[in-house]
Amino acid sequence: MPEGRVAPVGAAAGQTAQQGLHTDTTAKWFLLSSIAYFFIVGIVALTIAAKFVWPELLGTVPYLTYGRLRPLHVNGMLFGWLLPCDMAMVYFIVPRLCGVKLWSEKLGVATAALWNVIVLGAVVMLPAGLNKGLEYAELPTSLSVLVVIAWIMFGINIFGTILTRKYEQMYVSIWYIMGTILWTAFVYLTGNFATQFTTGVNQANLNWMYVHNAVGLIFTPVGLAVAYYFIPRASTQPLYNHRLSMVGFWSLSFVYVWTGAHHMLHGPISQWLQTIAIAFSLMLLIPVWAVVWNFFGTMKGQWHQLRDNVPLKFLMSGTVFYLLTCFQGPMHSLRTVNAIVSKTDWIPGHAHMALLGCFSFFAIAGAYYVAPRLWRTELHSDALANWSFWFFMIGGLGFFVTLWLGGFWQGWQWNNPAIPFIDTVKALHPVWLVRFCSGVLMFCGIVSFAYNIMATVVNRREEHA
């Protein structure tokens, strides 16, 4: 065993002993709510792509046109699927790692009470065409107050649990949930209102530091966080090296803040700020080899388990694209790949390999392993998930292949002025087309993964896992 390994978590926790600790229903509700968000985001997701091939699909009614429904999209993965998902394995996973009870299960519930009231009220003013107008950031600023609130309620909740904990030793995972708090705190003031009290080049910089932050050191650390526990839960093996996830965690929390500005190169901004953020693009790929390594250690002989573990697929396909993500990432943040591929569709299918084929399968993974545990029954159908499994990688990789190879052929054609900009846009055409299938094969990933989680849910037997 090398230096550093350690037992699987939670082994020394007395699981067994714990099974009546937990009451779970802050984590219950954040992850029903996340998935139904997720089936109702989908269908936005699914209608965006289908305007790309006919544009004028749905164009003659304003709440439905693509300007409104983009940032519905956007906000809605992120805001109503992917981080109360994660945030519900967040309410699972410290209790556990801390072996007591949450610190407060009624702030945990008033927390998922006023998150949903923020997602239900994006779905109602953002097509109403109110929004800030940035990327990433446009929930109206009562909303973007009310999730200050929400966000200042879930780090009371899992700091206080924490504080309390049995356990001296802490896993790696609540390094990372930490971070996640405190990172997610200076990342959403910046983006959302420190922008409004600039203009200019100085506006646009600090609206990509948010955007690239939000990927990187709100969606990353908790992902991980996610990650490190259930591939050790799920493939029943120890971590790799702890050491390991240490170096991966502090050196994702000196570099990626830094990095923000490689969106725009060739911009209006100074060229020491373009060379800092090359730099550090470049040196992300430190963190990104220490969680990789750390995970395919773990996973050493037993590459056979992937066959029959939905969860572990999961995870390690996720793992796969986070590696993929964080090569490409730092590629086009080179000045000559970059004057092709920035701003092309080269860009959504970057940012959705990593935000939905990287930390949704993650979030997926959670949910199909704590389904089961949080009402103690039976996962409704192990083949309807490993279904959902293959609709999702199927689609995904048309997906985002298409993108990257569509959107470099597209930054090819930009770089050629003798073509006219409207028929780089008819060139597209194809692209865009294998992008609306793939959506759909995506879409019935998602109807497949919500469909057997809330089976599993109303159908529930009274007996334990």
Given for the second form:
Amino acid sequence: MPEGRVAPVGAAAGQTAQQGLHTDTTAKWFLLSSIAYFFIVGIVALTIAAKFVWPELLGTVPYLTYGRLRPLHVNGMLFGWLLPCDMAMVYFIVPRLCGVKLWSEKLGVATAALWNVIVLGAVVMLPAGLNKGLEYAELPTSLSVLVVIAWIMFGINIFGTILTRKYEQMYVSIWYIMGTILWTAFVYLTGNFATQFTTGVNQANLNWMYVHNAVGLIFTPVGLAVAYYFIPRASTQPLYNHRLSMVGFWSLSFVYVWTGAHHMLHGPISQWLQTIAIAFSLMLLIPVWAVVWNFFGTMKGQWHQLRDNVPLKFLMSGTVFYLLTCFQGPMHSLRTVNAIVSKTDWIPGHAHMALLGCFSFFAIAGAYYVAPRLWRTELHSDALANWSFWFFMIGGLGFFVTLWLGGFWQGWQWNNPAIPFIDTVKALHPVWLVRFCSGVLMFCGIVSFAYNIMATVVNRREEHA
Amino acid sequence: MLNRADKSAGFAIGAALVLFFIGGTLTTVIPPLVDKSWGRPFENHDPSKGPTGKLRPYTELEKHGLAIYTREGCWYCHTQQTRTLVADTKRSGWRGVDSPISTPDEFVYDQPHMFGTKRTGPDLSRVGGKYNTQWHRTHFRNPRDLTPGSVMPPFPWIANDEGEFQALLAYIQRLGRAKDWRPDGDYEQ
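Next up, the form predicted in complex with the partner chain. The previous block was the form predicted on its own.
What follows is the entire complex, opening with the chain shown before.
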């Protein structure tokens, strides 16, 4: 083992030795709920993509109009699918890295139940038009309060486990998980509560601090915690370099929070604040490259494993998407680039690469890895898992690339005021059709993934897979 | 020092929060204290300093309109900011007159703010007074009757509800009017 390489702590103890220790009830509940919402919200996602192609679709039903389904899509995917799936992984990872049982399974199950109340509440309230009108913070205040309570329950359980740990040394994933829990508390309170006491540009600034950090300080650290655990696990390789993970973690904790105002470049917000946001956006390259270097380094000489290791396929393509999306981000914040791509369809292409291409890929990999271990069986079908990878990959690439090309073209047209606005809309009709078709492929990915996990749970191993 | 954070959860938490709060405070709490225009409503009576006018608080009817605008998620597709880009001032302009750039003091009463992040439909920061009542009623009933190629959803439940329609209309006709930017006050009713 080259110097600096570390295995996830506890690995030495061997997985089998720990096998009897964990009941994992909480992880199971979070995992199953999140996959159910992935499927349900996937239908919503397809519906709103279809509305771009057929604007009159379901157009006379207020509950199903675009403007009410879009927040359901965004919040459903973020807080119904991705976050609870990541939380399931945390409930799985932390006790194993600490060498002890989860602090309280009862509290964990209660958290899962409360989380389901929140998501089901959102499924009813958002289409009814009840929302705060702030991006990513649409959930009505009553539900936001429940989120805070659930998050405290989650935090107590995880910190309780960490503080009673058997291994003194904390593996990287644990730092990221602790960071996620604490930063989220403040980021979420800012976006959902502090915004209620402010107006105008001041509110927008808090809103975008939250939007940016919902991705940067919630989904990024928890997603990286998952990847830091599962890349060495799935490849059975020790992590490349411990010092590099420190650089990644500590630069992330300092740099990310400064950049909210880059969502309002050229807009009605102080120029000096825009410049600060741009400077720090460029610095985001540091934590990202440190992490990606570490992941690639871990795979050195092991790339052949990608051929038939499905979790590893998701993890490493997720890493590539992470590198790309986090290269786009800082570039978008340059004023000249921003003048073209900002507010265009390029942006949903970028956002989907981050949350689907990177963080959902990490979560899916985790789900494929843990499901057979949680239910003490084997994955239902490796072939179907491979199919789900290619559905997500081709659908995802189709989605990202089409929207980048379309969005760039759209921005270029906007910058020529001689072109009437409606012509720039018509120009995107074919782009939106391709986006819908890519969405269908991605939905096939969701279905095959969800079916595979569910079939694993009811224990139907397909022979000759 | 970094190695210490490896072993002590308390130290790691403390350091992670301190680093976070430096940027968090400097970019959210400090800016509104430094830049007063974020909280002071627009008012200008001197034509040599740009468009004149005064930002007034929302009426009850306009507030209701903003609530409808929020409920239907109009802001997912319509931004409300004329940015510091020439193209934006042309596109938000009307009948050959460029729109003034949006400034923070025009949005002081907005709760929630409606700046938006995605521009699927045109920007609405200066839409107030561009189209008359009849145009809006027809447009909400089916946007494609007036603008073929549009992908905006129809809103029959608003167009057919006089109370909601009037409220939303009052809100729309107010947008961008704090700056009295039209040369002859040629606003539509």
